[in-house]
Each structure stands twice: as C-alpha cells, then as structure tokens.
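In structure tokens, one chain follows: the form predicted on its own.
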Amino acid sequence: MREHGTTSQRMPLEGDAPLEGGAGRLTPEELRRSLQIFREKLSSDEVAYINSCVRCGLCADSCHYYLAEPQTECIPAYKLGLVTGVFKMYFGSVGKVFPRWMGARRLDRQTLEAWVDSLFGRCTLCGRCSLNCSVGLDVTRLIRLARSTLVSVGLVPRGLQSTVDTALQKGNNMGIPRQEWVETVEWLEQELRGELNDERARLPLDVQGARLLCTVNPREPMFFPLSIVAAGKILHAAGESWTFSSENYDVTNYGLFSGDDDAARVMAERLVESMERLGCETLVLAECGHGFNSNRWKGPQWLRKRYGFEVRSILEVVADYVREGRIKLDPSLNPDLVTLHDPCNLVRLGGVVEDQRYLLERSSLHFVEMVPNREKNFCCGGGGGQLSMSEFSERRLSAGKIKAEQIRATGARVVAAPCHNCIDQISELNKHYKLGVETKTVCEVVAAALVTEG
C-alpha cells in the first residue's frame, strides 16, 4: 500500500481552533510553502475559472449559508474572491501593480486565517452555487484547492484532521479494530436470522469470488447497526452473491473534505485492494454521499488509473432488484408520510438521482418531494466535513435552517436520507428546530416494506 507522506509532517494546531491564531505560528518558510503548494495545485482549468468570475452575485441566493444569514462573508463569490485574490497578487500582471483595484491579496497569516474561517467554516462544498453561476464556474473545485493549501501548513480544523488521521492509522474513520468489526457482523447476522426466521440468512465476510463487495460507513456498526441489518435483509431476499470485507471496508473518505489528496488516495486505494484480494465483480457503495463521489468519480483520478471493476451505489443495486422482480415490496407496511433528502455528493455531484425515488415510491404508502429537489435541493449543512468541525457548529445549525424549513413544509413524518452525514445533521436539525420527524436510510424504508416468505 502506498504510504501517506504528509501526516507526520503536519504541525499540530495551537489553541482550541485555527480561528484562535493557528496561522500566527507559521514561519516565513511555511508561508512560502503554502504559496508554492497553491501554485502547484493550479491547473489550466482552475486558472480559467479564476479569471472568469464576473462577481455578478447570482450565486448568493443559491447558498444556504447566505439565505440563513445574509451577510457578505456568506456569498460564494466573496469566498471565491479570497482565493482568486491570491492568484491575482502573485500570478496576475495587473494585480501586482494595482492590487487594491484588482482585489489582489497576499497569502499571509491574515489571509490564511480568513481562508479557514470562510472556506472551512462557511462552505460545505455542496456545489449548488455553480448551478446559478452565470459563467458556469466550478466553485467547489476552487474552494477545495484552497483547502489543499491549508493542509500543507497544518491549518485544517482539529476535528476534521483527527477524522482523517484516524482513518489513515486505524483503517476506518471510527477507529474500529478488525476483531470488533468481525464480532459485530457475527452478532448482527444472528439478529438478521432472528428477524427473518431463516437460519440461511447471512452477513458474509471475506467470501472469495462473490459478485458484490459491499462497503459500510463505520458509523453504522458503531451507532446505526440496523442499517446493516436492513441492507442484509434486502440482499438475502434477492438471493445475491455478496460479501463484506473484514478489513478495508470503509466507504467514507474525509480527504475529499479536508483537501488532502495524499490521504484521499490512500483511502481510495484500500477499497481497490479489497476488491482485488476477494476477486469481486462490483464494488457496492453504502448510502454515503461523499463516499459515492470519492469512490465512483474521484478515486480513479486520485489513483491515476481506471478501475478494473464496476462501482455502484447500493441504491442502484436495490432498484434493479425491484425492477427485475427479485424482491417484492408492500408499501402499506410504511404508512407514514415520507420525504427524501438529496445528498449533494450523491445527487448534484454524483449523478444518482432517480433510483432512490423509484424505491421510495414503491416502498412507502405516501411519498412527497421537498421543494426544490434533485440537483437543486439545498444542502442539509452537514457536508464538507462540517459535522467534524465543532468550532463551526453554531453556523452549521444556523445554515441548516433552510433544510429544516424544507422538511417542515412537506409535513412528512419520516425523512429518508441516503447518507449518514446527512442523517446526523438532520437529526440535529430535528431537535434544534423541533421538526418531529424520524430519519432513516432508504434501505431501511425498503427493508421495512419487504415481503418475505414465512
């Protein structure tokens, strides 16, 4: 396995958060390094985006941060300007001569602190601003480039960096030991057999040559074990050939959020190694927005190679089961009004849009859409690593008001969210805004409607 080469070089942040002067301890050499990394990360695409923003402000009304708190600092164009200003200062001829006129700014300690506050603290990398951009800028790409620069000098918020480091050191982002994971699967297998009254039901581990290798979000064995049972119930009913891996099973990749390409590469490669070790045909990604984006689209880019296997969301797989008649559903078993939250990385940035709707329409008696929905749906506020950055939790809950209002307007009793980051955030919004809803994965809704023999 390729070793991750930057973790040991990072300097720990001082104080409780980078907002409390983390950039103040940077040496002149580290500041020069940050500019060097910024320059190295720039491709012709990013330069084109930087030179294309016309600062029209149409992106403002697309951002849940701005809609919840209409301040200049929350406008995507303002956040983008913090990045483009550095480019103009060092790599734009006019910016060097007329910096104030061009909005150019030095990459100094003050700018780096502003980057942390805005690019980590007021952005979930949701990509919704790009939908309203009059010139089609990929704002998320530029914000993540700046985050990569912050990685190089150790200015990643403590909680987010800790999540990345735990995944690198322990093999999964919750630090679950291998034996504990194996024992959890064995225990849940007994739960599955009891629920189905079928001793043939299995949660298989390390089955060589299985058709599907299924991943999990480590939060499932830690806090949401019924999500694993639900998926197992569906796969058993479909008569599927599948397996879990006893190691390298984590669908999450917080390197996507932190901007650490080296860390992201290591985590993506681990799933490739499990596929090659077990000889499976298809890598099935659990209900995880950024996990889908990381492993379906970004992984081959980080590893600089094409995968020799298929990569699919479990939603796509289960939808096929229904279409092919491999499982049967009774929607009357889910009588409550159900709505769907669209995770940004799965839908807007990932392209899986209709399968979850197909499943909910057939597994629930009453399904209603949020408005707006699909690729135009608002971010819940929990993405981009926000749930791991406690220093920005008040902003996260404030920005989540937009999602809370969307949910409340549906009158739904159940919110199906095919992503555990989204489930965690919506669960907090449920308490904070007193929504009175229950959150479930899509597979949990489907499993509850499953018609089984006996």
Contents of the next structure:
Amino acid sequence: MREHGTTSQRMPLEGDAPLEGGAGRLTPEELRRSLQIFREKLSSDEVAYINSCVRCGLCADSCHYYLAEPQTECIPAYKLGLVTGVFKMYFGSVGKVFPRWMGARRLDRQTLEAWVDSLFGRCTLCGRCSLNCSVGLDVTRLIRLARSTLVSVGLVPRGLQSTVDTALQKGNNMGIPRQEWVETVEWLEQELRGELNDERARLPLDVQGARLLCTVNPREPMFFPLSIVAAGKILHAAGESWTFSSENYDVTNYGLFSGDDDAARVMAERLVESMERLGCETLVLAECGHGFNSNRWKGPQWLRKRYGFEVRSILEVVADYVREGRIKLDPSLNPDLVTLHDPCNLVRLGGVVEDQRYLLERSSLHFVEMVPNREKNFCCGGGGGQLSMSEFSERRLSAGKIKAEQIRATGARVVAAPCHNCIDQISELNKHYKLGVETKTVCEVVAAALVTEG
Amino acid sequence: MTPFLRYAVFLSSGFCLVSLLILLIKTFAFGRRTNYAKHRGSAVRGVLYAFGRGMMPTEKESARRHLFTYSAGVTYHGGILAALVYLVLLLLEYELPAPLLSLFRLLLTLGFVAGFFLLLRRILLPAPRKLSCPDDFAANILVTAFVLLGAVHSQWESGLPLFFLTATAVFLYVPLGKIRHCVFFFYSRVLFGLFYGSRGVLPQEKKQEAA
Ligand code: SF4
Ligand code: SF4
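Okay, that's the form predicted on its own, but what's the structure of the form predicted together with its partner chain?
The complete assembly is shown below, putting the previous chain first.
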C-alpha cells in the first residue's frame, strides 16, 4: 500500500498548499513535468477528438451546469477548449506559430488554475455532452486527461485527494478498520436473521469458493447499513452461494474521478486479488455508478489484462433471480409511487440500462420514469468526485436543479438510485429544493417486496 | 489564367490529401489503448448506429433543441459536397445535363445560405462567438465563399477563375485549420460507435419520451 500523497505521478507542493494560489507555487520544473504527463496520457483517440471539435456550441444545453448557470464557462466546448488549446500550442504545427489564430494556450499557472476551476469544479464527467455532441467526441476523456495532469502537480482539490489517499492507506475510502467491518457484518447478520426470522440467514465472510464475491460501498456500513441487509435478504432468498471479503471489498475508486491512474490501478487490483484469493466466479459490484464503470470497464484497462472472471452489477444478478423464478416479489408491498434515477456511470457509461427497470416494475405498484431517462438521463450533479470537493458544493447544488425538477415532475414519493453518490446528492437536493421524497437503493425496494417463506 | 488555376487546384488538392494523410499517421503514432474489458454489446452495431440513427434529431436532444442550426449544418455540408463534386466535374470538363445542373444549383445555393447563416450565428450569438477563434471564422468564410462561387458559376457560367482560386485556398487551408475535421469527424464517430456499442449502451431498442 502506498503512503499518503505518494502516488507515483503526484508531486505534492510544499506544505500541501490549499487550492487558491496552488498553481502559483509551481516551479518551472513542475510545469515542464505537467506538460510531460499531458503528452504521456495522450493516445490517438484523444488526438482525434481534439481535431474534431468544430466549436458549434450545440453541446451547451446538454450540460446540467450550463442549464443551471448559462454562462460560457459552463459550456462543455469551453471546458474542452481549455484542454485542446494546450495540445494546439505544443503538438499542433500551426498552433505553435499562430497561437491566437488557432485558440492555442500555454500550459502555465493560469491555465492550470482554470483547469482546476472548470474541469474539477464544473464537470461531473457524466458524458451527456458526448452523446449530444455534433461529432460524438468523448469530452470526459479529455477532461479526465487534464485531471491526470493536475494529479502530477498536486493540484487535485484537497477533499477529493484525501478520499483517494484514505482508500490507498486504509484499504477503503472511509478508512474503516478491518475489525470494525467484520463486527458490522456480524451485527447486520443478526439484524437479517431477526428480520427474516430465519437462523440460517447469513452475511457470509471470506467463504472460499463461493460463486459470488459481493462488494460494498464503504458508505453503506457507515451510514446505510440497511442497504447491506437488503442485498443480503435477496441473496439469501435466492439460495445463492456468495460471500463478502473481510479485506478489499470497497467497490469505489476515486482515482477515476481524480484522474490518478496509478491509484485507480491499485484499487482495481485489490478486488482482483480478493477474487483470486477466494476463488469466486463472479465479482458482484454493489449499487455504485462509478464503482461499476471503474471495475467493469476501466479496471481491465488500468491493469492491462483481461479478467478471468465475470464482473456484474448486483442489479443484473438480482434481475436474473426474478427471471429464473428464484425469488418472488409482491409489488403491493411497495404501494408508493417510485421513480428511478439513472447514474451516469452505470447507465450511459456502463450499459446497465434495463435491469433496474425490470426490477422496479415488478417490485413496486406504481413506477414512473423521469424524462429524459436511460442513457439520456441528466446527471444528479454528484458525480465526478463533486461530493468530496467542498469548495464547489454551491455549484453542485445549483447544477442539481435540473435533476430536482425532473424528480418533482414525476410526483414520486420514492427515488430509487442505484448509486450511493447519487443517493447522497439527491438527499441534499431533497432538502435544498424541498422535494419531499425518500431515496432508496434498488435492492432496498426489491427487498421490501420480497415474498419470504413464513 | 484558367489553365494555370486548374493546375493550382490539382496541386493544392494533392497537398491537402498528403497533409491529411500525414496528420492521420501522426495521430496514430500516439498509439491506441487496448480494450481489455469483455464486451457487453456489439461494437459493430454501435458503429452502424453512430453513422445512421445516432445522427438523427430523434436520437439527439441537441439536434432537436437546435433543429434550425442542425438543419443548416446538414445543408451546409451537403452544399460543400456538391461544390466539391461540381469542381471535379468542371476539372474533367464534363457537360452536366440540364436537370442535374439544376440540382447542383439548388444544393449550392442552399449550401451557401446555410453557411452564411452559420457564420452570422457565430458572429452574433454570444456563446458561439466566445467559443470561436479566428480559425473558425476563416474556415467558415473560405468554405462559404467556395460554395457561393460554385453556385454563381452553375447559374451564370461566370467567375470560373475565382471559383478555382477559392478552391485552391480551401484545399491549402484544410489540413492547417479546423476543416481537418472532415477526416477526424469519421474517426471520432467510429470511436463513438465502438464505445457505446461495446458497452451495450447504444443502440437502445426501448423508446423513451423525448425531452
Ligand atoms: S457539440 Fe461537439 S463539436 Fe460542437 S462544440 Fe460541442 S464538443 Fe465541439
Ligand atoms: S461531462 Fe457532463 S458535466 Fe462534464 S461538461 Fe459534459 S455534460 Fe457537462
């Protein structure tokens, strides 16, 4: 495990300076280093994207930041221009000679400050602009590339960096000691037994050769233990062979958000190690949008290998139980109007689109879609690491306005959100915009509708 | 004058093609990352979607919200393509039959109007203006002039030297500025299809209410 702030590309500033004026303290050597990292991170795909943007601006109102605050700085193409300008200055033949003509810009302290403010502070890496781009270019890839460059000079906002550091140091992003996690699982197992009135019900730990290895978001044992009980209830009812791991169980990976590929690799590898140690067939990812994207799609890329096991969302697993008749649901047990939020990393960037709908339609009496939905959904505003960057929390709440309006328009009482980041953000939106809703994971809704023996 | 300009068009188009090829080679030289994750959907279907249904306003909220601009963009590019074909036919000294000539006239005129509208939009609307750099205006002015001169020639059979001269300027400028997107658009679109297709995100079969 690496020490605090020593991810191989990170060069912390003296005294770990706060963000304001952070870039002002960079030495010429550090600036050179940032350009070197920027170059190293470029692949042909990013270069193609850079050469594709026609600055038509049609992406503007696909971004929740722009809808909340219609100013140039919030337009995806503007944020993109901060990155493409640097490419043009150093790697484009015309931009070097005629920078103003081509919109090229130096990678200097001012640019780095602008990157922090716009690319950390005004983007959740939700990818909605890419879907609506006239060309179809992946804006998030270029913004993340710039974030990676900021990692290399220690300019990641402190809250986000410390979440990454805690995960690296302590094995999970909440810093839960192993013993505490084990005791929590034991305590929750008692709860589960009590709830099901079944002494055989278990929340198994470290079962060698179990079919499924289930992960959790460390916020669950800390703040949402009932979502663990809900998942356990479903797995027990399905008669599944499964286990938690006493170590390396954290589904989250904030390296995805900070742009720190080295840290992200370490975190992704931990789950692979757990799988190999316990000899399980399928890695089951808890309801966590970015955890899904990180481990299902990005992990193999960070580790540069194909996984020898399946990686699935718990939603896919549970939907299979219903299809196969392994669990029975009674929708009348959930009489309230339920709506669904589509986490960007799970749906638009992850491909798990229909299973959560399949489950909610069968486990609630009244299910209503938000508009737009599925891959066209609006980000709740909590992605991209925003919840950990307190300096941008006002913007985060303002950018969540469109999601709040979507929720209000459904008239729903319950918002099911298969992601704990989204749940946190929607809970804040709930208070801020006075929505009067309750937020739940999909498994919590399903578990409430479960028909159990006796 | 015209034979000289004819050679200039040939030479500049050669320069354009070779430069674009070099640009592509330089782009590939940055290397591609292998995708190790097991596919969930079909990359091929994703790419087909990217070049078909995925470009339609029914699928794209941005196109729906800005239907006029979107239509102008499509018309403009249709006009540019028509101008290029018209140029080739002129260089080959091919006599266009009257109905075909009328079609070219129409496409070129509409293309010019659309191009001019997009130029005005870029100048007059604050957001596109702030996003733009001189390259954007230059590219638009140059290409719109090219389409306009094609339209003029198709109507009155005059202004051929000017049409050739503008074509030469366009070809020289393509690899230098933003018009290079004529190649990179296709590259990015393929990447779009591969990404969403392999992840099983697109194409989606289920219909959803439009925003
Ligand atoms: S829609 Fe795409 S091409 Fe147009 S400005 Fe936005 S990112 Fe650039
Ligand atoms: S990725 Fe999302 S938040 Fe970022 S610029 Fe695009 S639409 Fe806006």
